[in-house]
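Presented below, as structure tokens, is a lone chain in the form predicted on its own.
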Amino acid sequence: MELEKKLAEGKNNVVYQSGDMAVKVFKEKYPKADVLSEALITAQIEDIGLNIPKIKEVSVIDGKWAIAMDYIPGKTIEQLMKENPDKKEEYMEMLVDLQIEMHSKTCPILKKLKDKLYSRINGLDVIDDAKKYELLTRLDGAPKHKKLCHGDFTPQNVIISDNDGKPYIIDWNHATIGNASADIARSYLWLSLYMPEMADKYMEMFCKKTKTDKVYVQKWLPVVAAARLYNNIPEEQGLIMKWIDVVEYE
């Protein structure tokens, strides 16, 4: 397999184009189990009615695990927002509508969102036991839903295809089934960190379209913020620690 052009680079992988495929090559010490899990999760979601790049193969390239999938030529919504600032709200509404469509699906074989959040929070050593107990108690009392949640739904993870103009959702390795408001809270947190001018508008638009009480989404913020600490991104920790305080929103 010839890796023709670098498309993107993340903390744990580099993505290349190879003909009609995009090949995600993981760093040498990235766990094999995590690679296979990502491929399996994506494969499980392929046939439920969303536009996503489909898995072609899993292989080893120069000693590194790799996942090959459909190559979607185009730009991410994040790129389009930067290039067309006057259309930010239009792209934001597209994101909200796409996330609502995703939440209308389910995939029961996936891991439960609550279980994933519980595991991450319980494993943290940067918050004290009392705070951890408050967060886990809040998580335990939240309603149990079975909606498809992306877990990292951001403008970076939606590509608008040059071929058909349709949006394609990428990077499904954090997908679970659970509460849609938790997934929105996770998107809101990312926007607060990297596109703060859009965060409140995004949440308000979702709540209006779905007739969801804003307070219901906000109650998830401390929980998803604590779970994000698991990623150990130093530049995020200041803001995230502020969100972790367990408060009741009015």
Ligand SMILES: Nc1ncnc2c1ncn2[C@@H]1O[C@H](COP(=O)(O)OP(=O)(O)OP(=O)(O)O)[C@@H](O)[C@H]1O
Second form
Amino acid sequence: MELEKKLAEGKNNVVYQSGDMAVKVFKEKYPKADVLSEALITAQIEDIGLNIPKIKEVSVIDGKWAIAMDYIPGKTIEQLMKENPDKKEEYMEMLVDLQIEMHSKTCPILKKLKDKLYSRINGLDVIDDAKKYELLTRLDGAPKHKKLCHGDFTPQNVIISDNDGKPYIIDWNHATIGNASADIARSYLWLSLYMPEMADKYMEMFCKKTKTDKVYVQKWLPVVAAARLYNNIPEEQGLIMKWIDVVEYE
Ligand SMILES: Nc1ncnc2c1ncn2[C@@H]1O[C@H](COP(=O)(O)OP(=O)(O)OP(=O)(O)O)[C@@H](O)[C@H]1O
Ligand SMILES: [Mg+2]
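In place of the form predicted on its own, output the structure of the form predicted in complex with this ligand.
Full complex below, order starting with the chain above.
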């Protein structure tokens, strides 16, 4: 397989174009199980009626695990927002609508969001036991939903295709089934960190369109923020700690 063009480089992988495929090549130390899990999760979601790149191949290229999938020609919403700042709100609405559409789906075979959040928070050593207990109790009391949640639904993970003009959701590594409000809280957190001017508008637009009380989303913020600490990104720590300590929303 010829890796023709580098499309993006992240902490754990480099994505190349190879003909009509995009090939995500993982760094050598990235766990094999995580690569196979990402491919499996994506494959499980392929046929539920969302626009996503389908998995074509999982292989080892020069000693590194790689996932080959459909190449979606186009730009991510993050790129488009940067290039067309006057259209930011339009793109934001497209994202909100897409996230709502995704939440209308389910995929019972996937892990439960609550279980994933529980194990991430339980394993943290940067928060004290009392705080951990409070967060886990809050998580335990949350209603059990079965909506498809992306887990990292951000402007970086949606590509508008040059072929059909439609948005395609990528990067399904963290997909689970659970509460839409938790998935929105996770998007809100990312926006607060990297596009702060969009964060409140995003949450408000979602709440308005779905007639969700904002409190339902806000209640998830401390839990979702704590789970994000698992990623161990030093620049994020300060803001995340603030979200964890946020007082009860009423
Ligand atoms: N199927 C695809 N078609 C076209 N471009 C893609 C495709 N998949 C990924 N890309 C490009 O590569 C970038 C990174 O891909 P992706 O979001 O899957 O990885 P990542 O964010 O580094 O992953 P992770 O969050 O799991 O570390 C995307 O933002 C996009 O620019
Ligand atoms: Mg990504």
